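In the block that follows, a single chain appears as structure tokens, in the form predicted alone.
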Amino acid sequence: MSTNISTKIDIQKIAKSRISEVDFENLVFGSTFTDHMFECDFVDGEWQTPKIRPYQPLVMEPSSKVFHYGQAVFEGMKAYKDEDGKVFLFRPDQNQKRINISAKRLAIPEFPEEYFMDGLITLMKMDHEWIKPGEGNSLYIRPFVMATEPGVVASRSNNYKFMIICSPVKPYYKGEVKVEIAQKFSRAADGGVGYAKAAGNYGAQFYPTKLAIEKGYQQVIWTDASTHSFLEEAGTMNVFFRVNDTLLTAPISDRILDGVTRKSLIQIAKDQGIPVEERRVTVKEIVAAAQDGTLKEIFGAGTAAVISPIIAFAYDEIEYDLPKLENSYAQQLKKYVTDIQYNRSEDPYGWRFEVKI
């Protein structure tokens, strides 16, 4: 991929930056935004040219569609800067692919691979100074698009609102994580749009999650919905189990969400000698191996937090705890992931994309 920009883009600048305002040693995730955001709007069959703007509210009508039948997909990615002020995205073009991959299943019209790039490269550009360089500091990317069209029809829109908003935050998760294996609800279901990142999938997360939690706990590990036996995703996040030297997550399906940090703990966990199975993961052989002692790590993948270890589980209102490992196979992925997201090592996959401010 290049940096050369040969996108037309509309671009309005703001008048003054609100960077000085912002405390960065003390960012709740998500909740601060930089200068700028991207918008294209898709009118009469075609997406229209695209813009950059200051940051600010959108002005739209009640009935728009998005608010009465969810048509909306996102997307999460990151930038980064390393310690000489240079910018990085990691792996963007699997970012690109897939809210169109995503888009396609809600009847959503894809978005322009150049548009989706220019209109990234562009908003890093003029941004940059909101990323910040040090460990777990970065600029998380929302792209989003929705309907648009008046109407309460039950019908899909004719028109959408494809936009690119960024954060610059902190870590994540911050503390220990437990989690519950749910046994009532699901996450998704086959034929469904699991696979997809639809807006509604994370909504419909949220009254289960509020029940663990209400309960000590941090997050939910998903099962399937057929017979709540298999373990699927974690939270908002992929889920590796360790057994032994074996890691374990379940596979690609249109229930579960292939993830880009998923994939390339995949590689990497391979390429390092880590014995790696995708493949369906049994309750009862995780709980099994839990009793036996031959479960060593449960952790989540994803952009947000990248990995994020599990100290302990429960099922059947039974706890388990994880053992505390001096050089965990989450502690070493997380370590080759980052230094590749930073640029304190090399990238021998090529994931590592440059923006040339």
Ligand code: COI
The other form holds:
Amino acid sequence: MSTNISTKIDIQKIAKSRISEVDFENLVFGSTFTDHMFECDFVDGEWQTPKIRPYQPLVMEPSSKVFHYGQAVFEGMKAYKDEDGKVFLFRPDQNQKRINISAKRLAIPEFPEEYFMDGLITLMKMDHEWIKPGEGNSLYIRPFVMATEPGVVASRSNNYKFMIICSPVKPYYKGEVKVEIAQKFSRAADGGVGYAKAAGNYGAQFYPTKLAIEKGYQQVIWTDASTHSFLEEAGTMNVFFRVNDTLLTAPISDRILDGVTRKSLIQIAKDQGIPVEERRVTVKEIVAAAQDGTLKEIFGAGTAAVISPIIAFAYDEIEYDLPKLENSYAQQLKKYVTDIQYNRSEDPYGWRFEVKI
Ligand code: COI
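Can you switch from the form predicted alone and show the form predicted together with the named molecule instead?
Shown next: the complete complex, the earlier chain at its head.
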């Protein structure tokens, strides 16, 4: 992958940047957007000339299929700025590939790799001033595709819009996270869309999560749909358990997102000599480990939060607290991965991708 642009993008710049109106110290995650957005329409069986426009509302038919049947997929990625003002993306090739894996599952046409990368890089070059250096600051990048064909017949759309919008952010979670293990609701089932970043996957979590929040838990740890006995994901993230010194996480399947943070942490942990087991993790063994004191940590891993340590979980209405550890795996792994992301350390894996401004 290079930063040379080969795609012809039709660009209209904003007349006056909105950046001076933004309070970068008090951002609410994902609610402020940069000056420009990337868009590309799929019409008549092909992707048209991509465009960059000032960030603005869209005009869409109320019957557009995305509103009725949820035919939409998205990605989450981040750009970081180092202390010298250099801009980096983290493993953008992984998001580019995954959006097409998700798209295929939703019968959405693949978006060409060069359009994705050229659109992303051009947008970064145009809006790089919105990326602030410093721990916790980043630009959350949201590529997505949605079905735009009008008509309420329940069939795949013939028209789509691919977009990239960008939001300057601070850390995703403020404060400590407690979770409840799901015993009734499910996030994903075999043969379903759990592995895809399908919009509806997330929308379907809101009601069970609302019930958990009412009980004092910020997130739900999702279990398998058939037996509720295997631990699968936490909220919108992959989930890791540390029992004694071993890290456990569910293997990739139909039901589990192949998380970029997940796979990066597994690689780092193994290379740091931490034993990692990718296998089905049972509720029973984690409750038993909490009871006998061998459960040391639980943490979520995803692009938005990077690593989100969990301080307690509830199961069968009983709350189990996790110990407060010095030098936890969560801290060590977060430092390792964010040092790469912010260009504070060597990048032995080649994950950092510099956008030459
Ligand atoms: C991620 O962390 O990767 C996400 O997709 C979170 C997003 C739903 C805000």
